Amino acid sequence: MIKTDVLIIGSGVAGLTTALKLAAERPDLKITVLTKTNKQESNTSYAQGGIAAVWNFDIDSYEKHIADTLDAGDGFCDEKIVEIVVKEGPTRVKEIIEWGTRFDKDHDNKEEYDLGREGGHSENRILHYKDLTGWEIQRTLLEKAKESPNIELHEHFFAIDLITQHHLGYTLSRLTPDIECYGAYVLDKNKDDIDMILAKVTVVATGGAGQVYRNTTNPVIATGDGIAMVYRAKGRLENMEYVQFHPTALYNPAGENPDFLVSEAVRGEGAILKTKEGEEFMQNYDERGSLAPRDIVARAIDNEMKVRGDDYLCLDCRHLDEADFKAHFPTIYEKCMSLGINPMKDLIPVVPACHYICGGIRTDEVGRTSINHLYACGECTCTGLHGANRLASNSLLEGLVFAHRIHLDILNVIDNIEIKEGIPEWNADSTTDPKEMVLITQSWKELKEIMSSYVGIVRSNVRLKRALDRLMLLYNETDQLYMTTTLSPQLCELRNLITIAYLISRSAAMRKESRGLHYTTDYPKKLPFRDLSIL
C-alpha cells in the first residue's frame, strides 16, 4: 500500500503543471504522479503546431479568440468556458515560458513571437517551437518536477481501476450521489505487482483514445485508460461521440502506428490541398479554403479520396519559401525526406487520422468530476471548451488553465480530507498466466477494424449497429479473459479501448444530427440541440 496526499495519473502537460503547482504552494504535500511508460512519452510530446493564446492584442483580441472557439465548436460549446480558457490562456502561457519553455522568435523582431495561424483563426496567435512545440513543453515541466522534493513521479504504473465504495462492498450506479474516489489500484510493471495507492484527491490526466482507430496521429499509449476508470467508477462523461481525425497525416503505404502528423501549421504558412493531379479542391467546400476548420477539411478529403477513388489526397508546399519550410517544419521535412518526398518540389501525400477526442469525463469549471474528491484535467476530459469540433491548438491551452484551476480548489479542500482506511487489497485468486497473447493482438485489429469501417469521419444507423454488435462480442470475450487470466498492461488496454469505442458508438447512435465532427448520412440537417450528456 502507498498512501499519498494527492496521486496524478498522467504526466503531460495536465498532470505535470498540477502537480508542480501543488508542490510549489504546498511543499508539505506529498505529490504522487503515475505513468504507463516513461516520463517523456506522453500525448502532449507529440504536439507539433503550438498553443493558441492571444498575444499581439494590437491586431488579435479576447472576442476574436472565443469567436473562432465558438465558430469551430458549431454551436456546443459552453460559452462561459471558452471565455474562461481563452481570457485565462496568456497568464498560464507566460507562467511556462518563465519556467523555460522556448518559443520561436520573429525573424525581423527577435523581441517578438513569431505567432502563426491554423485552421478556423481568424488571427496569427499560435506560439510555437519548431514542430516540436509538445516535446518542448514536456521537455520544461520534466526539468523544472526535477526541483520539487516533494513530487513523486513514477514511470511504468498502469492504473487499473479507481477506487469507489464499490470496493467497499457497496452497489452503485450513475444515479448513486456522493461517489468518493479513495485512490486507484495499479500495476508496478517493474514488480509485476499491483498496489493499492490510496489519496485524499485523485487527478486523472490521461490523454485521449487514439489508438481506438486504426490511423490515428497519438502515440501508442492513447488507449483512454482515464476515461474508461471513470466510466466503470460510474462517473458522468459527455459528447463521446465527437472524434477530431486530422485532416493530413502523412501517407505511409508501408503503415505505421502511430502515423505521422503533417501540422496544421503547414497549413498555416500558406500550403494547399490538392489532388493527385495538382487541383484545388476546399475552394468547394468551405470559403476558408484549406484553413477551414478540421472537421469541414477532413470530411472535403475523405469525399474526393470516396469520389476518386484515390489512397490519398496532395498537400502542396512546392510554392513556400525553402529556408523558412526547414527552420519552421524540420521534423516534417525530414520525415519526408527519409521516404522519398522533397516538400519543396513533390507533393506531400496525406490522409485523415483520428487526432483527438472531444468528449470524455464532464468537468466543472475548476476540474471536478462527478465523483467526489476526483479531478480530471486534459484530453480525457470533457470542460465544455471544444464543443463538437476543437479548434486547432486550443487543447494545451485547455490543459494549462485547468491544471491551474485544479490546484487552486485541492488547496481549498485537501485539509478537510482524510485517506480512506479499510480499503481491500488486490484479489487476484482464481487467476492463470495468459496462455495465448494472440486472443489480445487479435482483438485489438479487430476493434480497430471495426471503428476504422463503421464509425469513422462519415457515419449511418447501418453501420453504427453494425459496429455495437461486434463490438459486445468483443466485450465478452475479453472480459472473460479479464476474470480469469493475470492482468497485463495489453490486457487491460484492450479493455479500456473497447470500452472505449462502445462509448463512441452508442453516443454516435444516441445523436440523432450531424452537427461538428459528428456527420451522418440519416441526418444530414441539423436538429434542435438535445443532451445527452448522461450515458
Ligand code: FAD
Second form
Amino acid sequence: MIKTDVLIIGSGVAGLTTALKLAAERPDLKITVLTKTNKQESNTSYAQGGIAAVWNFDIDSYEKHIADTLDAGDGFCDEKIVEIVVKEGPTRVKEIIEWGTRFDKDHDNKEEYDLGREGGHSENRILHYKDLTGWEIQRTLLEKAKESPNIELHEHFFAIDLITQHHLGYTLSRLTPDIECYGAYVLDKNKDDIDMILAKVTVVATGGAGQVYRNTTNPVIATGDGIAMVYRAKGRLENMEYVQFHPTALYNPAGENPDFLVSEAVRGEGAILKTKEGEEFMQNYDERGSLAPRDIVARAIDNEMKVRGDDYLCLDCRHLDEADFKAHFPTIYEKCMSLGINPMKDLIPVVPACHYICGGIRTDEVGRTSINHLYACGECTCTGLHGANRLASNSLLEGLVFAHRIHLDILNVIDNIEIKEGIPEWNADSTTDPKEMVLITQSWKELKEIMSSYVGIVRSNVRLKRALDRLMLLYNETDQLYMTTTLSPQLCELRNLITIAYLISRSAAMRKESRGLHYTTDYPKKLPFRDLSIL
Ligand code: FAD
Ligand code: SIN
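So the form predicted alone is up there; where is the form predicted together with the named molecule?
Below, the chain from earlier opens the complete complex, with every other chain and molecule after it.
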C-alpha cells in the first residue's frame, strides 16, 4: 500500500502541470504521478500544430478567440468557461516559456513569436515549436518534474479503478450524493502486482480514447481509462457523442497505428485540399474552404470519398516555399519522404482519423468532478470549453489553464482531508492467467470495426442500434474474462474501450439532431434548444 497526499493519474500536459504547480507551492506535500507506460508516451507528446493563445493584441483580441471557440463549438460551449480559458491562457503559456519551453520565433523579427493559423481561427494565434510542439512541452514538464523532490513519478503503473465507498461494501448509484474518492487500485507492471494507492485527493488526467476507432492519430495508450473509471465509480460524464475526426491523417496503405498526422497548420500555411485529380472541393461546403472548422472539413472529405469511391483525398503543398516548409514541418516532410511522397512535388494523400474526444468527465470551473476529492484535467474531461466541436489547438491550452485552477482548489482543501483507513486490498482470488491472448486481441479488433463502421463521422439510427447490440455481446464476453483471469493492461484497456464505445454510441443514439461533430442522417437538422447528453 502507498499513501500520498495527491495522486495524479497521467503524465501528459494536464497531469504534469498540476503536479509541478502543487509541488512548487507546497514542498511538504507528497505528490504521486502515475503513467501507464513510459513517461514520454502521451497524446501531449504527439501534438503538432501548437497552442492557441491571444498574443499579438495589435491584430487579435480575447473577443475574437472567444468568438472562434464558440463558433466551432456550434452552440454547445459553456461561455463562462470559454472566457476563463481564453483570458487566462496567455499567462499560463508564459509560465511554460519561463519553465523552458521553446516556441519558434518570426523569421524577420526574432523578438516576436511566429504565430500560425489553423481551421476555424480568424487570426494567427498558434504558438508552435516546428511540428513538434507537444514533444517540446512534454520535454519541459518532465525535466522540471525531475527537479522537484516531492514529485514521485511511477512508470508502468496502470490505474485499474478508483476507490470509493463501493469498496467498503456500500451500493452506489449515479444518484447517490457525496460519493468520495480515496485513491486507486493500480497494476504495478514492474512487479506484476496490484497496489492500493490511498490519497487525500486524486486527479484523473488520463487523456483521450482514440484507440476505440480503427484509424486514429492517438497513440496506443489512448484507451479512455480515466473516463471509464469515473463512469464505473458513478461519476458524471457529458457530451460523449462528440468525437473529433481530424481531416488530414496521412493515408498509408500499409496501415499503421497510430496514423501519422499532417497538421492543420500545413493548411494554415496555405496548403489546399484537392481530389486525386487535383480539383479543389472545399468551397462547395464552406466559404472558409480548406480552413473551415474540423467537423465541416472531415465531413466534406468523408462525403467526397464516398461519392468518388476513392480511398483518400489530397493535400496540395506544391506551391509553398520549400525552405519554409522544411523549417516549420520537418517531421511531416521526413515522414512523407520516407513513404516516397515529396510534398514539394507530389500531392499528399490524406484521410480523416479519430483525433480527440470532446466529451468526458464533467468538471466545474475549478476541475472538480461530481465525486468528492476527485478532480479531472485535460482531454479526459468535459469542461464546457469545446462544446460540440473543439477549435484546433485549444486542448493544450485547456490542460494548462485547468491544471492551474485545480492546483489552487487543492491547496484550499487538502489540509482538511484525511487519508481513509480500512480500505481492503484488491481481491484477486479465483483468477487464473489468461490462456488465450487471442480472446483479447480479436475482441479489440471487432470493437474498432464496429465503431468505425457504425459510429463514425456519419451516423444513423440503424447503425447505432447495430453498434449497441454488438457492443453488448462484447461487453458480456469481456466482463466474463475480467472476472476470471489475472488482470493485464490489455484486458483492462479492452474493458475500458468497450465502455467508451458504449458511452459514445449511447449518447449518439440519445441525440435527436445533428450538431457539431455529431451528424445523423435521421435527424439532419439542429434542435432550437440546448439538450445536454448527461450520463
Ligand atoms: P495525455 O497527454 O494523453 O496524457 C495521458 C496520460 O495518462 C499519459 O501519461 C498516460 O500514460 C496516462 N494514463 C492513461 N491511462 C492510464 C492508466 N490507466 N493508468 C495510469 N496512467 C494512465 N492539441 C492542441 O492543443 N494542439 C495541437 O497541436 C495538437 N495536436 C495533436 C496532434 C496529435 C497527433 C494528437 C494525438 C493530439 C493533438 N492535440 C493537440 C490534442 C492534445 O495533444 C491532447 O488533447 C492533450 O495533449 C491531452 O493531454 P492530457 O494531459 O489530457 O493527456
Ligand atoms: C494539428 O496539428 O492539426 C492538430 C491540432 C489540434 O488537434 O489541436
